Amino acid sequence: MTDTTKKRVFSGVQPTGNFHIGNYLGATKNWVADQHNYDNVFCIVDLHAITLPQDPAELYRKSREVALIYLACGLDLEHCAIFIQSHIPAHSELTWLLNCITPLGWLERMTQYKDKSAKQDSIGTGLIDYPVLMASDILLYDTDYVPVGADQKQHIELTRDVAQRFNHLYGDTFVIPQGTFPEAGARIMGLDVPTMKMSKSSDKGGHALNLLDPPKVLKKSIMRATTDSLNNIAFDLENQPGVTNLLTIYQTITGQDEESIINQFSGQGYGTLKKQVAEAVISTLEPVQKRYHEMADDPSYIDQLLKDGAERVRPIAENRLRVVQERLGLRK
């Protein structure tokens, strides 16, 4: 599948709780605006979605979402391979691997870690070693570009600690990987609480644009979207965190600056503000609709299309495995 004249781009995404606008916003839309740039490697990471506990059955449902998902969108399999983190077992044995040269202080000072074990009264192994498995998840793929957002790049710095430890030891074995953390769209705030994250797991109503969500409830949300008392359209996150994210949504999908908009709605109130966001995101989401409905009929399709994108990558994550071991010593 690999073009050497290009670099590679590997991106993950847990197949647990509703894909939303913020994801293809801060990701997904960029993902296939890039794509004919990159070699590209997109994976659903469902070994990382069991340091929760999961449904099996919604586990695996929301796997295959997630693949429609991202056709749905746009990405083209001639420029992306798509497939399931746990149907290429290099993936867990690499972390194996990972976790004997890996601090154990490394992962105990990792944020997400800390705040998710405060939350549980126990907590499984699993949760703490999450970082070393996404290192591995980047590192088997020669991986140069990781696009993710803002709160992963604790993880990216692990990913490239891990591997540099790795290159000394041992020799030059891993590519160094870059994150990359896209500018516009970085941060959809959630719609009842704009100073908050729009959540993939929150199931309450008024929360999230889900993607999948019909075009009655994507404008119902944004019409009972938090605001303020001020009656001013601007860009102030800190006065205005819910009108900013407003802003920010219709900004990212028309590509329109921060002065065009203001004029635009200069004199408006939230109600024309809401109505035009509501309008913009139907407008966008409508084809993705369309084209996930019309793929989600043929359930051989989905299947076929995992086995094949696993099928496409699995000799790059079996050589690099390959070199990892006979540099341990595990194998000549």
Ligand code: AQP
The other form holds:
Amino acid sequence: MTDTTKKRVFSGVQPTGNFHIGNYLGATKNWVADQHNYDNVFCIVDLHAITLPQDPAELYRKSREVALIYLACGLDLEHCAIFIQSHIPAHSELTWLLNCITPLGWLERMTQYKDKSAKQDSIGTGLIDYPVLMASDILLYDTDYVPVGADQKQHIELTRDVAQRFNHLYGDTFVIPQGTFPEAGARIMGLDVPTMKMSKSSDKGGHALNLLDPPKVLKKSIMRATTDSLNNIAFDLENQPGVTNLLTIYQTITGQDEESIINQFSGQGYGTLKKQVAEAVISTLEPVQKRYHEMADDPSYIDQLLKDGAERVRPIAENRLRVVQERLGLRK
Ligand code: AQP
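Can you switch from the form predicted alone and show the form predicted together with the ligand instead?
Whole complex next, starting from this chain.
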């Protein structure tokens, strides 16, 4: 990490709910695959999590769980710094500074804000400000690439707009980052309602495939997944969203192209497809779960690792914040 000859990657996951296979296939799996090519900064975004009410003890526990999941998925500390967002105060400070140049109308347009606020009786200011905090996370580290799922496209666009606006007003300060999205797996859908994205905030049984679910639970959820009555194996998002979602999970895990998957399953029933998807999911997650449980036995290890991660990224964040403060006339 902090290898200046390589382009920098930044991304993160909220320590809320259960880390699911959408988070893995849409984001973390790709971080692991590409980690050797980049200088990587991976964050556990606990300040984002508190834009909605959280139980404090659970938030603390989940933050460490996500760090362990990162490692269990295969992130290598030689190539990546892993840290908790709130341990670097520059994230909050830059957010305030960028708030002051971000038009409110830009934030009111965000679809995630509209969706999440519609589900709450009353909302905190943090929920609408979420994308500015995300812009700060990314811009503090001179990030070149942000590998995320498709649900984050609009937030990445806003990050670019905020950076360009600041650069225009105060002179070249921020690297303009680029979002990167996997070809397959960028939007894994819920198994129960395949027209809605698989989501951490749903705790309904049979909705998500959680990374730490035992094999029996994974298999049960897949075998119960909603399909259709067409009895046809096809990638057809509009007419067969459930079957398409199962095929996409299979495709993302196996790396096969659509045509060879269709050939493999053509003429077979949905039961066979589900069994094969379950086998692929279980065999992918088994080693991840094994590594997770081995490391979870030693909580002091994870605390030290997070402390080291924060120390590694702190100088980058503080340096960029100082430049922003100078540009704004807050310090010389
Ligand atoms: N269903 C998904 N398919 C593909 N990628 C996904 N990501 C999230 N869901 C899917 C990607 O995972 C990374 C972490 O996202 P997050 O921490 O925001 O997790 P989340 O599951 O989206 O949960 P939230 O935001 O708490 O809320 P809900 O439950 O409302 O969705 C990101 O790269 C994201 O794109």
